[in-house]
Amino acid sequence: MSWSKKGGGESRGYHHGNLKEALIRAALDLIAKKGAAGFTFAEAARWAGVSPAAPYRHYRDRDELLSDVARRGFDLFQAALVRAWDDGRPDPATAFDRMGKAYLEFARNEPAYYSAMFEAGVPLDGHPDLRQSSDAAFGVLRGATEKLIATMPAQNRPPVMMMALHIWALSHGIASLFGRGDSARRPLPMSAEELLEAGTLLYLRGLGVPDSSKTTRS
């Protein structure tokens, strides 16, 4: 499932019995147009082509709607990372690099979901389903990090969580600044993929992670 902006607010493709999906699409449109904090619950209803009272059939308030959008985004994000990781084939370092590129690709191709996931300010503690999806997506990165660390000499292995958080921060920072698919993207004299690859390589070499290309040649 992928979302792309259709444009316009007067025809949202709403049909009776599909109100929830219409509201999700309306929220994604409005996030793309105004940002995750730039619209009201009533505006989402109007954009979906329904009465201001209609959304309350499914959502308590705007935060709950945004939580559902973000949860769906994390589910899509997790699936993209799992596909890219591909059980660490042909080797953990290569698969790790591929997963980083998938991170950037998701931010570029799904900017509205990405904004809902990381910029909406919806508290995870109040939305257990959102926390579960968020944790599951991060779990893919953490699991991949654990496999990569296992290629290092035992005495040199850093804590898995620490390294996963460092890689996440690096990937997220580059995606948010330089790899977005919306107008908030900053200019860069190289591709976001090249920047992430260089940054990750420097970080991993500093930790002593083996160079898989040398291993392959030997």
The other form holds:
Protein chains: 2
Amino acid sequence: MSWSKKGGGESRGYHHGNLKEALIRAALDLIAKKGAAGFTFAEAARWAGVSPAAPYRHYRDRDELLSDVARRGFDLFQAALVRAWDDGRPDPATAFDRMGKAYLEFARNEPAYYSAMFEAGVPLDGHPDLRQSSDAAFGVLRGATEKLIATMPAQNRPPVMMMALHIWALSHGIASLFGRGDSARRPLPMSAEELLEAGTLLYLRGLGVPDSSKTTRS
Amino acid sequence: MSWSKKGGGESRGYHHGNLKEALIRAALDLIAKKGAAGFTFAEAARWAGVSPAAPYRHYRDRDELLSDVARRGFDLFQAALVRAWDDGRPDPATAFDRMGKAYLEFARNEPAYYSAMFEAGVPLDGHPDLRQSSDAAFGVLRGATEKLIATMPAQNRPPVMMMALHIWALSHGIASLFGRGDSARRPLPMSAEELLEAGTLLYLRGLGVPDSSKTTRS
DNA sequence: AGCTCATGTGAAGAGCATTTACATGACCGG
DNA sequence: CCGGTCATGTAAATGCTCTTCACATGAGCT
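Okay, that's the form predicted alone, but what's the structure of the form predicted together with another copy of the chain?
Up next: the whole complex, starting with the chain shown before.
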């Protein structure tokens, strides 16, 4: 077993063997603990047990690490949305609602990723990979919106993009303002999930979608 | 005229005379230019023409300056919303829409304030003044929502707080994701203002509010 | 004029970002 | 098994920022 690289334990040799992943994990911990601004390259290196210069073999600078965290976040986010949407099963309305919950769940359970993705000020320009992952994640939302609209009466269907942007903005607004238990909290009369569900329901009703809630169940 | 303090020009003496204000202005410039994270205490001091230690006579540390910027931002924000709401004239629906535009206008014209208020991660706890200013600004939105709801048929009025939170989340989501020309831009099929107006209209329609748009005019 | 205290300075310690020259050893061909 | 090469890691150095402390200045009061 010549497992000098990966493996269950920590390799202690001169070479770390898995530094990039270790740096990502360290960054996530630090961002979760002290915010995207408080995370430092040097501390991530320390956490990974390497010298402060080592990270530069994997990332041009601190921003590039942050950008990579954001990109991976978008990929995970996309996967979570895809999973929740589940191709619109059992019906688009139900799946859409489930996707909204998944949105908030991601923001709550992965605050570090979410922060890097939307609040760290990482510019999408100049990071084609990041832009692509971001677009792909939004694409899931857009596709779901399209399918949902297709179930509506044909005479007055809204523009897909507009509706997708509305849903995204509402979801992000709720996640950003009320979605995390960390700090800027404000006492709410209802949970973020309930808030998003009610908001989406009212919005859909405004579009002329008949209330599809089964009277029973939340 | 013993004007050794304020005045039109720059006082050059040992004492600055107006450092606190100068630091705020420097902070706003720097935040607008390089983001809330990129702003440094030392650079603000340099910009104000004082030594790096001088700011500590006015703020305990960098975070307290940021917090003060956020507080002033909320106060200006509140004033802008109050002005736009104009006590619901000529009618709550019109005034409400105007307030939405003012929300986005503030986010666009004062990105530094907006950033400090919502994206810099300044904790509301431990800053009672900040919390109070924040609450006051939200109070304007809440009050306007209440007045708007009062014009609705009495049988199915929504909870004021829920609706206010929905409107806030939608506004913040749009402002945060699409409202600034700075970076994370994404090509939109419509302006942020149109997006917010349409979203609010649909939401209100979902609440059962008859479409009050005058068919003409945007 | 003289006092006093808020306000500003200079210097210093500690931490971080980043670069550069150098060290190590993983992997590959022989 | 041997030696070379190159990705990966280190040490040291520079320059910046944050923050504190002892000290300087002068604005405003008496």
